Structures are given as structure tokens and as C-alpha cells.
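Just one chain follows, in the form predicted alone, and it is written as C-alpha cells.
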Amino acid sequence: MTNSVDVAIIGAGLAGLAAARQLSIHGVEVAVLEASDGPGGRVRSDYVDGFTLDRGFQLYNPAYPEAARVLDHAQLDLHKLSGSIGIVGEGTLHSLTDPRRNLLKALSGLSPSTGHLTGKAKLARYAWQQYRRSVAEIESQPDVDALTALRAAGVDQRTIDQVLLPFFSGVFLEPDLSTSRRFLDLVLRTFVKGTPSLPRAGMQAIADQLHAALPEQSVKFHSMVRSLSGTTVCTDDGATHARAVIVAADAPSAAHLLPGLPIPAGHHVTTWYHATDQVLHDGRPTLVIDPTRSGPLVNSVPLSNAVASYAPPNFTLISSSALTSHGTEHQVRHQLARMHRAPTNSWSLIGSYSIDYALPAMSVPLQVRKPTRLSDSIYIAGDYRATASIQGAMVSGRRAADAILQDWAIPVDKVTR
């Protein structure tokens, strides 16, 4: 079967959906071809026996400017993950209150074993500077790795080792703060501006909302793209001819369709979901990090303490993540008992996800705004073309759409930008 449309979009992840939304608003006919059974790409959720399992530990920050412009936050019914951080020590669990709402104020309350007060004050100053800078200023500064930037800002090594390195390992999905300072600074900026949250119905609700905004039948699921020749996209069901094509698949898939396309290395994550009838951390959504590295996990959090709908009544759902796929469930349970100060033998394993390319590496030097136009008719979008975040995915999709609108001399409504 052969179809013809204005624009074929490969991939119904957030970048592809954002591109389709922008083009559809301006009267451009789109066909979004998605290999899987639903929208969202890596931002998906499964629903198992009353539990909501996001595919990997993910959070949404309502301070993301592109996402906030497009999404209906009230409809998402966001719940803040704003309890506290627990830091595992030798025989104790240090508590850091509400770090995501006010990370730097909370740091000053930590014990001396987690770093010097002077270093924490310098970290607070550094983050506040990023909050006050424009995105353009952050993008234009000389780039170094995050570890070098934090040391240059005067943050002491103990604070880095005990707090920042284990915390940001769960954010960047890499173990040594080799991430670009530009991305670190953008993340700190959003942490100061907003509190990472979860939709009531899971992260899937973000993709579902974008999908619902598109014309009916414009997204075709179970449509694996086998090849791309010029502006003809071939799937098992036939060919789609278009005036232009946006490749919005994940980086490895895009490289397969576009030989020679440079893509960044990817970071792995494995996430386990356990359930218990125990009440953990007095009902607070405490994110526990383990700088002692006593097991494979980098963090663990009772998600249903923040969003009760993630678990059936009288149950707690715990999400725990590692940067490796080699940890056994026995090792995970042993570490979880230490992290949450609770017996874990009776906990039920609800599900687990091992994701090879969970996030693209944001390596030095980071070019935040990569070109969206590859040729006269081929465009590209994805978080690896911007930043490894929901913000990056959505803004890259909209920019690719805007490039087509500009090339076709279609005026862009400023409200949609």
C-alpha cells in the first residue's frame, strides 16, 4: 500500500509527537510511523495489577519551558517528588530535606560528614548564578566536564563524593560527572525554578496528551520503518511518499536509517519496581542515594509516597535504578534493606526494565542546538540533538517542524512557538 502526505515523521516519541503537533497546527498533513504499540518512545508506562510502572525512573519538571508551553499541567495532575533525600552512610541514614524544591538551602542542613559548609555555600551560589543566567548565556560559556566546573566553583571534594556525584549519577546516568557543565547548569537552573514531579497516571500521560492533540489516524503504530530513500519511507505495510521527512527515532535507529549520522554514546539504566505493605520513611517520598556504592543501585524512592495512584491502597511502590544490567535481584534486595532501613525479603518484584540507550551522553563539548535540516527534504529531531531531557526532545521536534514551515514559507504563529 502506498500513501502520500506532506511530511512523514519517523518515530512517535516526544520529539516526533511535538513535531507532528506543530505541523498539524499550521495545516500540514503528517503521517507518524511508529514501530511500537503506543506513543511516547522511552517515555512510556505499564499498568500491572494496579501498579503504575514507568519504563525507567523518570521525572517531569514543570519548569521545562517548551513542555510547559505545550502541555496542560492541570490535566496531567502533577504530584511533586519533594520529600527528602536520604544519604546512606556507615550505619546511618542522613536526611536532606526537600532538596528538589530547594536543593541548596537543604544542603546546609547536612552533617559535616557530607562536606564542608563553605563548599555547600559555594554550591548554592553556583546554582543561583545559573538560575539568573539566560539559556543563551549558559550555552555560550566555555565547556568543561561537570566535575571540573564544581571544583572550580569551590565545592569541596567530600560534598561532591557524598552528595553530588551519587545524586547526579541518577540524573545523568553516568558515574563520574563527565557530563558537560552546560547540561549540568541547565539542570540546576530547572531545579531552582521548578520541582520534578510525576503525572497522576504515570509518565505515559505526557505522551498520551500530545498524541490526543493530533488528527485522528495520523499516527500509525506497529509500523517499523525498514528503509528511507529520498523522501520515500518504507515499512512492512508499504511505502509512504512525502514532500519532507523528519527522522525522530532514537539515536541508534536514526543512525541505521541515515548511515554516517554521528550520534552520542548512550547511557544504560536498569530499574526495578518492588511492592510492600510497609510504610517507608514515614510516608515521605524520600529519594535514597548510596555514596558507599554497596551494591548496583544509584538511587531508590517509594514513588507511591508522592503519587498514591502509583500503587493499590495499603501498598508502597518502590522504584530503584542502577547504571548497569549486571546486578542480581538478591544484590538489589540486600542494598535496598540497607538504603531504606527495612527488611526486604517479603517485598514483591512487580517488574523491571533494562534500557540500553536510556539517555544520550551529554559529553564535552556539548552543542545544545544541533542543526535540524540534513538536506533539502530530510530533517532530524530527538533529545540527542538538543539535551537529554523531555525539554530537549520536545524542543528539537518543534524546531524541526519550524524549519519545514520556514522552508515552505508558511508563517509560524508566534503563539505556537
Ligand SMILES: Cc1cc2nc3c(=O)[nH]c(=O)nc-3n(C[C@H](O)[C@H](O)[C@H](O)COP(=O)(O)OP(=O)(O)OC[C@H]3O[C@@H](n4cnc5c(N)ncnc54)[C@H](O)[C@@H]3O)c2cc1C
Second form
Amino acid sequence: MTNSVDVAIIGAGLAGLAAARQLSIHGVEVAVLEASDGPGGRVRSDYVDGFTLDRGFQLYNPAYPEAARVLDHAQLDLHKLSGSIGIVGEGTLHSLTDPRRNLLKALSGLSPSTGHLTGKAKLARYAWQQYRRSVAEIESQPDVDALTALRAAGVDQRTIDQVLLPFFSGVFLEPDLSTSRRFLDLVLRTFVKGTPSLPRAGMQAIADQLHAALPEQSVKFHSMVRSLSGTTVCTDDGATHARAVIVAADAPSAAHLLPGLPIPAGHHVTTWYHATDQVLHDGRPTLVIDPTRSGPLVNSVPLSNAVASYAPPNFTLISSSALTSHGTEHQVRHQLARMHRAPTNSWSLIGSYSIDYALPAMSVPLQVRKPTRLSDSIYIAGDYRATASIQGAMVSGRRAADAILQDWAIPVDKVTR
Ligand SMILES: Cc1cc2nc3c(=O)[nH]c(=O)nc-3n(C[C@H](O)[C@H](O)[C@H](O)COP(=O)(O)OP(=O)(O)OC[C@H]3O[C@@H](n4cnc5c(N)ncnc54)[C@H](O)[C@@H]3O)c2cc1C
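Same protein, the form predicted in complex with the ligand this time rather than the form predicted alone?
Below, the chain from earlier opens the complete complex, with every other chain and molecule after it.
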């Protein structure tokens, strides 16, 4: 079967959906070809026995500017993950207010054993500097790795080792703060501006909302694009001829379709979901990090303490993430007992997800805005073309669409909510 369309978009992750949205709003006909059975790419959820399992622990920050412009937050019914942070120490669990809610408040809550006062003040000052900077200013700063940037800002080694390294290894999905300071700065800026949250119906609700706003039948599932030749895309069902193509696949898949495309290395994560009828941390959504590295996990959080709908009544759903796929469930359970200071023998394993290319590495030097136009008819989008985030994916998709609109002399409506 042969079809023709204005723009063929490969991939219905957030980048592809955002591109499709922007083009559709401007009257351009799109066909989104998606290999899997639903929208969202890496932002999907499963619903198992009354539990909501996001495919990998992730959070949505309502301060993401592009996402906030496009998404209906009220419909998502966002629940803030605004508990405290627990830090596993030798037999103790220090608590501090979640720095993703208010970094300064969190710092003032740090116990004396987790860093010198001046180091904390310097981190706070550093974070507020990023808050005040524009993205362009952040991009124009000389790039170094996050560890070097934090040290240069005067943050002491103890604060780095006890708090920042274990915390950010769960955000960047790498263990040594080798990520670009530009990405660190953007993340800090967003943490100061907004509270990471979860939609009541799970992260899938974000993708579903974008999908629902598109013209009917514009997304075709179970449509793996096997090859791209000029502006003709081929699936097992036939060819689609388009005036232009946006490749919005994840980086490894994009490199398969576009040989020679440089792509960043990827970071792995494994997320484990357990359930218990115990009440953990007095019902607060405490994010526990483990600087002692006493097991495979980097963090663990009783998610349903933030969003009750993630678990059936009287159950707690715990999400725990590891940067390695080598940890056994026995090791995980053992570490969880230390992290949550609770017996875990009776906890049930509800599911686990091992994701190889969860995030593209944001290595030094980081170009935050990579070109969207590969040729006069092939465009490209995806988080690895911007930043490794929901914001990055969505803004990259919209920019690729804008490039087509510009090339086709279609005026871009800046307010397209
Ligand atoms: C575990 C985890 C935790 C994360 N945590 C956060 C977080 O807390 N906050 C945050 O902002 N971001 C987080 N992220 C990052 C965020 O989810 C991603 O950056 C974003 O979803 C990437 O979107 P994308 O559209 O660029 O790519 P993808 O979501 O990978 O979408 C690409 C799509 O293309 C499809 N595809 C690939 N090849 C083909 C082909 N040949 N034919 C047809 N279709 C194809 C794929 O099936 C997929 O649906 C996390 C990601 C993971 C995995």
C-alpha cells in the first residue's frame, strides 16, 4: 500500500507528538509512524493489579517552559513529590527538605554531618545564579563537567559526596557527575522554579494528552519504519511518500535510519517496583538516596505517598532505581530495608524495567540546541538533539516543526496552546 502525506514523522515519543501537534495546528497534514503499540516512547505507564508503574522512575516538572506552554496541567491533575530527602548514613537516615522544591530551604535543613555551612551557602548561591540566567546565558558559559563546576563554585567535598553525587546520579543516570555543567545548570534552574510532580493517572497521561489532541488516525501504531529513502518511508505495510520527514526516533534507532548520524552514548537504568501494606516515612514521599553505595540502588521513594492513585487503598508502592542491570532482587530488597528502615521480607515485587538507553549522555561540551534541519526535506528531533528530558524532547519536536513551517513560508503562530 502506498500513501502520501505532507510530513511523515518517525516516532510517537514526546518529540514526535510535539512536532505533529505544531504542524497540525498550522494546517499541515501529518502521518506519525510508531513502531510500538502506543504513544509516549520512554514516557509510558503500565497498570498492574491496581498499581501504576511508569516505565522507569521519572518526574514531570511543571516549570518546563515548553511543556507548560503545551500541556493542560489541570487535566493532568499533577501531584507534587514534595516530601523530604533521606540520606542513608552509618545506621542513620538524615532528612532534609526536598531540594527540588526549594533548594535553599533544603540546604538550610542539612544536618551538620552532611557538609560545611559555607559549602551549602555556595551551592545555594550557585543554584540561584542559574535561576536568574537565561538559557542562552547558560549555553554561553564555558563548559566543564558538573563536578568541576560545583567544586569551582566552592561547594565542599562532603556536600558533594553525601548529597549531590548520590542525588544527581539518579537524575543524570551516571555515577560521577561527569555530565555537562550546562545541563546541571538547566536542571537546577528548573528545580528552583518548580516542583517535580506526577500526573494522577501516571506519566502516560502526558503522552495520551498530546496524542488525543492530534487529528484522528494521524498516528499509526505497530508501524516500524524499516528504511528511509529520500522522503519515502517504508514500513512492513508499504511506503509513505512525504514532502518532508521528521526523524523523531530515539538516538540509536535514528542512527540506524540515518547512517553516519552522530549520537551520544546512552545511560542505563533499572527501576524496581515493590508493594507493601506498611506505612513508610509516616506517609511522606521521602526520596531516599544512598551515598554509602551499599547495594545497586541509587534512590528509592514510596511513590504512592505522593500520588495515592498509584496503589490500591492500604498499599504503598515503592519505586527504586539502579544504574546497573546486575543487581539481584535479593540485593535490592536487602538495600531497601536499610534505605527505608523497615523489614522488606514480605514486600511483593510488582514489576521491574531495565532500560538500556534511558537517557542520552549530556557530555562536555554540550550543545543544547542542535540543528533540526539535516537537508532540505529531512528534519530531526529527539531529546538527544536538545536536553535529556521531557522539556528537551518536546522543544526539539516543536523546533523541527517550526523549521518546516519556515521553509514552507507558513507563518508560525507563537501562541499555540
Ligand atoms: C527511566 C527514565 C527516567 C527519566 N526521568 C526523567 C525525568 O524525571 N524527567 C524528565 O524530564 N525526563 C526524564 N526522562 C527522559 C525523557 O523521558 C526522555 O528524554 C523523553 O521522553 C524522550 O522523548 P523522545 O521523543 O525524544 O524519544 P522516545 O521517547 O525514545 O521516542 C522515540 C519513539 O520512536 C519510536 N521509534 C524508534 N524507532 C522507530 C522506527 N524505526 N519506526 C517507528 N518508530 C520508531 C520508539 O518506539 C519511540 O516511541 C527519563 C527517561 C527514562 C527512560
